[in-house]
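Here's a solo chain for you in structure tokens, the form predicted in complex with the partner chain.
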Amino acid sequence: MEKEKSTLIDKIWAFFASVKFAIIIFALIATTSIIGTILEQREDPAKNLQILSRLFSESLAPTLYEIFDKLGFFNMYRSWWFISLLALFALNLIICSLDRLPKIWKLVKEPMLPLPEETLKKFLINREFTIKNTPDNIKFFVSDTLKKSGFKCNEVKEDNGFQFFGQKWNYSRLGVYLTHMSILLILIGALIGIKLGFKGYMEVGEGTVSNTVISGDKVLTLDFLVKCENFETEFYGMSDMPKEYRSWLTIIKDGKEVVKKSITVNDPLTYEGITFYQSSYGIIPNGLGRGIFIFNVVSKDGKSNLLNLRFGDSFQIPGTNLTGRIIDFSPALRYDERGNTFTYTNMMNNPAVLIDFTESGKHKFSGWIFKRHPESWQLPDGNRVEFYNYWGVEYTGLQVRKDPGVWLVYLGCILISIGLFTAFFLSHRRIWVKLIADKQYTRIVIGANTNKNRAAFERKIDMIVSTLSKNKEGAK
């Protein structure tokens, strides 16, 4: 009785160690996700059914949403059977591990040890050749090319020569348990991610602070205060398409500011372990009208003057009697083909501003000034207003991340590359050269095995062969 149940946990561990188990886990893994991708993840069930009576039929779509939605379909990746494939994956690489990890690393710190001639023979990579000369003469040229060739030898004295032995990329044999490690340690490094850090979503309009994150149906309060100074879209040329976001943040904290920082959609701010990468944007909900312009006002003799104006606001031109209001104002403006404006968009695309100018009372001109445009910044009469910014009506939408595991998923990143790279493209490679006396000549065995790409390790071991050969007529 005993000795069944032991047999039997020995047949589970078998299993479960496995590469049948892994394959199966594999062919089980990559199936159901072909599943998640055509169906909506997490989205509105409209979506879903709509997707389902295209798939199959109008009439059979509402049955299959609520079988689908039992299994957890619609959010896949986060039910618990995808995950309990995960973690059967995990187990797997685990098992298979501690079963075979022992005693790879037993053979990996096995010593080499020479080995008879008869031995060499059958190895699947041997030679044998003749040299004319003696084995003590040749021996240090020997343990020197097989050196050039990568393999520090041992030597050993024998009846009537030596031998020598070496190894190359012997811990290579462990880059498939690294890869496995690996992989186990990204796992583990997600885990952490999820269950200790958040991911969530802030808004923060220009010149004001926020703390607060929405994190799915959380509201999450941070210890310190982000303010954004100001956020601008830059475009390609003339055009329309965006060419970078950018915010200009300051990070607030116990009244002080510590960091400041803009960010871009590749280039994210980090501050005591949370990051704040560029998400989104938008108008702040009616604040299109309460902006402050940023001018800069230059007379023709060159004086300037820095203005913060609101809509309707007056200013002068510095040292000259003419004064401009602002008029109008449009987020995104464009001359239709008759040279009529209209506002194409409510997005901060072309901000342009109508200002009206007057001298002593009377009214001198009046004109649209574009801030992507500077040469519609000229004046009739020779002096500029530079239109910088028109500030405070854009938010900044910030994707807000604490992972206190993504170091591990870094590391597990970099591990495995070396272990895959250490697998496939590094090979175990061992080497016997034996030097047997024969009268005045030496006979060469040669045996040698490798645990893959047998036919390079072939070509190098028979350029060690043309070169030992060489050397019989130099050392005469």
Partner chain sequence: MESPLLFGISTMAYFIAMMIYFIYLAFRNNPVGIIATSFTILGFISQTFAIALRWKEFAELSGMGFIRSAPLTNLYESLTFFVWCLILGYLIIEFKFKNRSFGAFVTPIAGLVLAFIDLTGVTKEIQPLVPALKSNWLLAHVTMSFIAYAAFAISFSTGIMYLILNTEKKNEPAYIFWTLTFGLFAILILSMGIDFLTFKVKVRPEIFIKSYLFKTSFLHPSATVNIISWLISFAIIFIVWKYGFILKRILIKFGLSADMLDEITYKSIAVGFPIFTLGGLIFGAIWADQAWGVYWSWDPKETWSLITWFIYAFYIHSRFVRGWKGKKAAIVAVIGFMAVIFTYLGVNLLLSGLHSYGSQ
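Please supply the coordinates for the form predicted on its own, as a counterpart to the form predicted in complex with the partner chain shown previously.
Left out here are the partners and the other molecules; the chain alone remains.
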């Protein structure tokens, strides 16, 4: 009989349904993703020129940069060709699934029927043994044993005995399709994030508000304001290694405060689908002389006063004639071997304030008070000046992200775990057990098959055989 000629549509369908095409597309996505990982995405050209110079040579770097730029490798995940590769991969998954699903679905839904002895002996997994008992006496025990092994079996009365047959995990054959669907969900979620979302950065100074986000070469404006109420850095012991950054943020919309939250690196704030992550911090340009010193001044008899002061302001110790005046400040003060002070960085690593004290107009003493060294708060005459904060001089750097497709990505990740577990660790198992009367004996013939992991199923069959073989006295 002559084969039917394939139409153009059949050829196109077969091409997109082929495993070879899937491997080629996947290899292209993986290779280009490696390049996109090495090269900085949507960053300053100088960084990528430096990377290319390191990988190749300084003379080749400018030419390669121009080629990669034209190909869109510096904004690869939003380029038309990368999205096209993802679309082709998705199309291949869909067509592969549709092409093979009817056959697999037929196997899943195919009803089990009793089979003759000759057929059972042809299975790759088959066992035959005899026990001293009648089929009527042992049929309940056989049914119970199969049930305990996970098989819900049907029972058929035959001329010379009984036959039991059942299956389990028949839907495990669909695990691969659940995996395919979850990959599609992840791709769709990622594309939604690329097209409708953004990733950017914003800086908000202490006590100020902002709604401007820098996203690559674009400036985005939020429809609400982000205010930084305060920013604090916690260090490891007395070192300059930051342990934790914390920003106290307030969201203001239509003139009203709608959300307040303190955020850290692993504890962001989310509002209207936009998430703010703590990512960096720094000193506001020219802001060191404009902040507010927060002191708690305590006299030696216990009287206290919380003060907000600016550089050059004076204050009085409660209940005394002692007046202090702020005459100098350092964001990071240190003493050298000779006992001289110096500022070793412009960051607020070890802030200290120099206060000059007078009593009744006469100079009494002066000294540096450190924020991170409470022992420096104690004055020579028994009074205390507790240095709580220098507020309004730092900014918090926030990574801002909007990804409306992220819930699809999360759902896809959950489903892919279920799908992979089902596809790799579960198998469609079927079993037939035939009880054949032979005078005062029963001959038991077992036939079974599985779509994968035959060795494990054979061990299970051997356990069933061992259990049934022990029933020599008609146990029910």
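Since the structure is predicted, the reported quantities are computational estimates derived from the model, not experimental observations. Residue numbers count along the first chain shown, from 1. We call the rigid core whatever largest set of C-alpha positions still superposes within 1.5 Å between the two forms.
With the core held fixed, the Cα of L39 is displaced between these two forms by 2 Å or more. Once the cores line up, the CA of G312 ends up less than 2 angstroms apart between these two forms.
For L408, a C-alpha deviation below 2 angstroms is recorded between these two forms after rigid-core alignment.
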